[in-house]
Every structure is written in structure tokens, then in C-alpha cells.
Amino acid sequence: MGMANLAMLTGNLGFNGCGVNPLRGQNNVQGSCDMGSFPHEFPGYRPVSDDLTRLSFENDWGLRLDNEPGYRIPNMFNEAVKGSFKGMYIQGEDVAQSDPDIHHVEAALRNLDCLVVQDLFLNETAKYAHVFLPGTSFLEKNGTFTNAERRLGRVRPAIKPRTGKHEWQITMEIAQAMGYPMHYDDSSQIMDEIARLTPTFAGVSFDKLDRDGSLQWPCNDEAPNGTPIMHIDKFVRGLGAFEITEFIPTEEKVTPKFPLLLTTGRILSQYNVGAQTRRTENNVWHPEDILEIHPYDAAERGIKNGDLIMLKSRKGETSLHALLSERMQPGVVYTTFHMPFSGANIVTTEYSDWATNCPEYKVTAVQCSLTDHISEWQQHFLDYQAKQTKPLLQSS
């Protein structure tokens, strides 16, 4: 909000060379929001609880729809603890390592009947599953990617599914098998449902995509060919507001006994997690998470260029190799933590950390000193690891 302030203030919104716009983490985040994943919402930013919107879905879909807004994974996570919460159908994300609080994601999986997870791999989430199954790659999809220009780009199949299913199948003939008629033909009817009941996609299809390359949305009557720069001569939502935003402090504070200040990002040859880079050769480049390390704090430690060290929270530890950089002022530590080994969920404080993408958002006071010693939760880790994939790499 803040920026757009800034942006109203000094008129730049609406031209081209201006605006404010998020660089998105993973390739559909803006695609997966303007789908509807949201428990308040309808695809298109819609609340379920407006009836006129509703309506439209139940017409098409044949059914009443609930009006009330459902669960956030933290929700589902808490009543699956307390016992009121049993089955959970997830695709492609690695929520067990998203969680800082292991404990309590642990706890929540472990107390499902039935977790369902549609990966490529056996992901951290899969070691609490009851049903695994198998999801594609994007060489073997048929659809939309959109990226963070609201642009709408094909995916289309190189090679068959490996698996046999797409995921798209994988999901409707559970829909089916629950008793409720969901039919496709194939991916392009379900962008023609998109487009029937979303206003801002009503302009697209996979015929169009084809003919125009790429479309960015809004793209509909009033854009047919979609919409480069939004805000143009007025705000979407007419006046622009300027909206009020305090400053309010981290509650994560430096102490003598957690004296240097943490910050996350990611590098370039390894991708979030590494599900994907981490299976290629990119591991020349990045084989493990360092930290990072002023000299001024090194020198004070006694820590030089790839020693061990321990880095700890209020929460917990995790060891990391260490290198001397001046990138950072002295008192702040950077690291990626693109390898689950790292056990990033392990150091950091809040939810939804980096592995959901917001990898710099929160702070976490840690200390750090030279260990000679993996984590205890790294060899937990790293035992639970060899457990689960044993017994299936053997077999296959």
C-alpha cells in the first residue's frame, strides 16, 4: 500500500516507465491467486459471499455453494491437531517444509487419516501421506502459466504424461469418484469455464493464446487484446485511496545472546526448495546453503572462511558452512535456504516462510559460533530421510 502511496503522490501510475509492481516467486503465483485458491474468494478476487457471484458458479456448476469462507492452511493445521480435521488433498506444495513450526506441522499431518499429495517426488509432506500421486512436469502439461506482467503464456505438452494421468484428470475423477459430475475433455474447456465465469479472463482461450502468442489480463470486451499497463486514465476501483500504514516494529529483538539480525534470499541456479534444481546439474554452482558472515562478526567469533557453524534461534539450530562477506553491514547474517537439509523452518519464527516465497519478510535475531556437529534435527532429518526412501528405491 505504501508504495502505491508513493506512486499516486508523484503520478507515476497509469504510463508506461512507471508503476508498482511485485516480481513473484514461483511461475504461477499470480495464476494460482487469480484461480481462486483462496477460501474467501472466487476466482477473479471475488468474495463467496457475494450472492451475485455465487450464483453465477452455482448455475454453472449445477449445485448450492457455501457462503462461508473456509479454512487458511494455518486453520487447517490447528484443527487437524485438535482432531476436527482429517483429510487433505495437496497439490505440488511442500507445506511440512514451509512451516517453521515442525513440531506442530507434525503434529497436524501425523493426525489426518488421509493425506493425499500429487508431487513428482516424495516431497518432506509425503513422508505423512497415505495416497501419493505421481503429477507432471511442465514438458508434459497442457495449459496456462501466468507471470507477473498478468501475462497468460501456453504450456504446451513436449512429451506425454509419464505418468499416464494429467493432473487435471488426476483431480476431476476424484470429483467423480466422490459422486460429483466434473467432465473435461481436455485442458481447453476448463480455460473456456475460466473465461465464462471470471470477467477478467471472459476475452481468453487457448484458440486465442495460440493465435496471439501471449495475453495479459483484464481481456475482455473492453480489452480484447488484453491489458499491457493497467490504471490508465482511472483506477480500477475509480478514485485511488490513499491508504494509512504505521510502521510497526518487529517484536524480534537483538539480545546479548542473540545478538546478529538474520535475512533469507535465494541465488540464482537453485529454485525455492530445490524440488527441481537441486535433481540437475545447477548443483555445481550452489551443492549447500552458506551463510554469510560480516568479518567484523567472523573475526569476533573466531569463524573463517568454511568453517562449520551452528546458527541459532530463539527457536531452534541448524549448521551451515560459513563465508566472509561484506555484502551484509556488520550485525546482519544472510543465507539462502534452498536445500531442505538447511532446515530453514528449524531457525526462522514465523509462518509461511521462505518456502511459500516471502523469503525476506521476517527477521529472526540468531547467534552464531563454530560447532563441530550437525543439528540434532539435521540427523533426524537425515535418518527419517533414509527410512523413507529406502525401502522405494529398492523396490523400483
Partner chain sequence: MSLEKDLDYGTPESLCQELISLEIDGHQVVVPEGTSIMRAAKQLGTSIPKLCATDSLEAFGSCRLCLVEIEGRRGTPASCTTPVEAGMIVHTQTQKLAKLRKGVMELYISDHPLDCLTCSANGDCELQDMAGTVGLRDVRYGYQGDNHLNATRDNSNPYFSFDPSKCIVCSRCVRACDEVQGTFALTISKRGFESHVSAGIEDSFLDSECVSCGACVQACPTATLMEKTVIEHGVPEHSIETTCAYCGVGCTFNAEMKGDQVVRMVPAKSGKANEGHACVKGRFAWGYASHKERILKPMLRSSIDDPWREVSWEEAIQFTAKKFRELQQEYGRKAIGGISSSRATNEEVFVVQKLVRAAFENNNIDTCARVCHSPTGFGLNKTLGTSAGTQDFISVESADVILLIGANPTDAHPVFASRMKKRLREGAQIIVVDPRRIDLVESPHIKAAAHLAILPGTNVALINAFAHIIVEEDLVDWDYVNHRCDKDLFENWLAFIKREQNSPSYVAKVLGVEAETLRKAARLYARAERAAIYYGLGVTAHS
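Residue numbers count along the first chain shown, from 1. Heads up, when I say rigid core I mean the largest set of C-alphas that superpose within 1.5 Å between the two forms. Just so we're clear, the structure is a prediction, and the values are computed from it rather than from any experiment. First, how it differs from the form predicted alone.
After superposing the rigid core, the C-alpha of residue 180 moves by less than 2 Å between these two forms.
After superposition on the rigid core, the Cα of residue 313 moves by 2 Å or more between these two forms. A displacement of less than 2 angstroms separates the C-alpha positions of residue 213 between these two forms, with the rigid core held in common.
Return the form predicted alone of this protein as a structure block, the form predicted together with the partner chain having already been given.
Excluded here are partners and other molecules; the one chain stands alone.
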């Protein structure tokens, strides 16, 4: 909102080469948000509390829909631990490795009556699943991705799904088995439903995308060829509305017990939780997560390059090898989260952004010290992994 305020204030909206362009962390994040992945919105960013919008979906689907927002992921975990949230269906996300405060996440997953995981690989979350369903890669999909400039592009399958079914077909058959007559003959019919129910996509179809190459929404009767530039001359609601965006500081503070700040992030050679890239030769460049620490902080603690150190926060602890680096400022340490064994998110906290519940991965108060052993959680990780893979080894 602050960046939108600045763009309006300086007149940098409504013409070519300007605007606010978010750099998304993964492909099709924009498309996922456009399609109502938020718990408080239908596709097209329309609130679930809007009666007319909700009625259009109810009439098309033949269902009554809730006018109250659902839970965000952290709220789901909280309610699962309490016992009031009973089931979860997770597609293509490894929350048991990627989400903060892993102790809390694991407790939530263990407390579910039914956890269904649909993915390409048996990831860390799948260890807690009651049902595992096969996923498909982008190479097997027939649909669209939408990038950060609102551009829909066709995704066409290079190969048929190795599982014999598209992911949407599996979801559809589950719905049918549960008594709801969901039916599509192919993925183009899903696009047709999106166009039918979402005004900004009213003019989009597979045929049109195949013919024109790509389209930028809104694409409808008023803009049949899409909208390359939005907010020309004015906004939909007039001249625009400035929003006060007060700075809300984190509640996480360094203390004498935890005097360092940990920030986490990615490295080029591994992708996200590494479920795909760890199975490749990329491990030559990044075989393990390491803790980067400034030489000044390392010297204070008697830490040298390659030493095994215990990283502790008020939420947990894990062991990592040290790398002395001046990339970090004194008082700040850094690690990646690509390897399950490292358990980087064992130490990250439950704090999140007040508006979106985006986890606070970048600010965790920690201490680190020399050690000669792995953490209790890491030992449990190894024991649990051996227990789960033993039947697989025996059957093979």
C-alpha cells in the first residue's frame, strides 16, 4: 500500500514503463491469487461477503457458500492444534519444511483427522499424510500461467501425465465420490467457467489464447484484446485513494540470551524446499544449509570456518556448519532452508505480518555456539525417516 501511495503521489501510473510491479517468488503466484486462493476472496478479488458475487457462484455450482472468510495457513495450524480444525488437502506445498515454527506445524499435522497430500514427491509433509495422491509437473499440465504484468500465457503439455490423470481430474473425482457432481471434460471447460463467473476474465478462452498468444486482464467486452496498461487517466473508483500505512515494528527483539538476528533465504542452485532440485546434481554446489556469520561475531564465540554450531532461538534449536562471511553485518546471521535435515524453520517464530499473516522469516532473535552433536529435533528427524523408509526398503 505504501508503494501504491508513492506511485499515485508521483503520477507513475497509467502509462507505459511505470507502475508497481511485484517480483513474485514463484511462477503463477499472480494467477493463483487471481483465482481466489485467498480465504477472503472469490476469483477476481471479490470479497466472499459480497452477496451478488456469492450468489453468482452459488447459482452456477448449485451450492450454498459461506459469507465468512476462511482461515489463512497459520490460523489453520492454530485451530488444528486446538482440535477444532480436522482436515487439510495440500497440493504442491511442503509446509512441514517451509513454514515457520516447525514444532507447531508438526503438532498441527499430527492432530488432523485427515491429511491429504498431493505432490510430485514424498516430501516432509507427506510423512504426516493419511492419503498421498500423485501430482503433475508443469511439463504435464494443460492450462495457463499468469505473470506479474497480468499476462495469461498458455501452458501446454510436453508429455502426458505419468500418473494417467491431471491433478484437476483427481480433485474432480474426489468431489464426485463425496457426493458433489463436479464435472469437466477437459481443462478448457475450467477456463470457460472462470470466464463465465469472473468479469475481468470474461473474454478469455483457450481458443483466444491459442490464437492471440497471450492476454493481459481485464479482458472483456470493454477490452476484448486485453488491457496492457491499467489506470489510464483515472481509477475505477475515481482519482484514487491514499491509505495510511503506519510502520508496525516486529515484536521479536534481541536479548542478552539471543543477541543475534537470523534472516533466512534462498540460494540460486536450489529451489525453495529443494524437493525437486535436491534430486539433481545441483547438490554439487549446495549440499547442505550452512550458517553465514560475520568474522567479528564468530571470533567472539570461538567459531571457525566449518565448525559445527548450535543455532538456538526461543522456539527451538538446530545444528549447522559455519561459514565466516562479511556478506552479513555484525549481529546478523543467515542461512537457507533447502535441506530438510537442517531444520532452519525449527528456530523461526510464529510472528507474522498483521495484515496478511505472511510469516516473519527475516527477523528471529538467536544465539549460536560451538557444539559436538546434532540437535534433539534432528535426531528425531533421522529416527522418523528411518522408521518410515524401512517398510519401503523391505518391500523393494
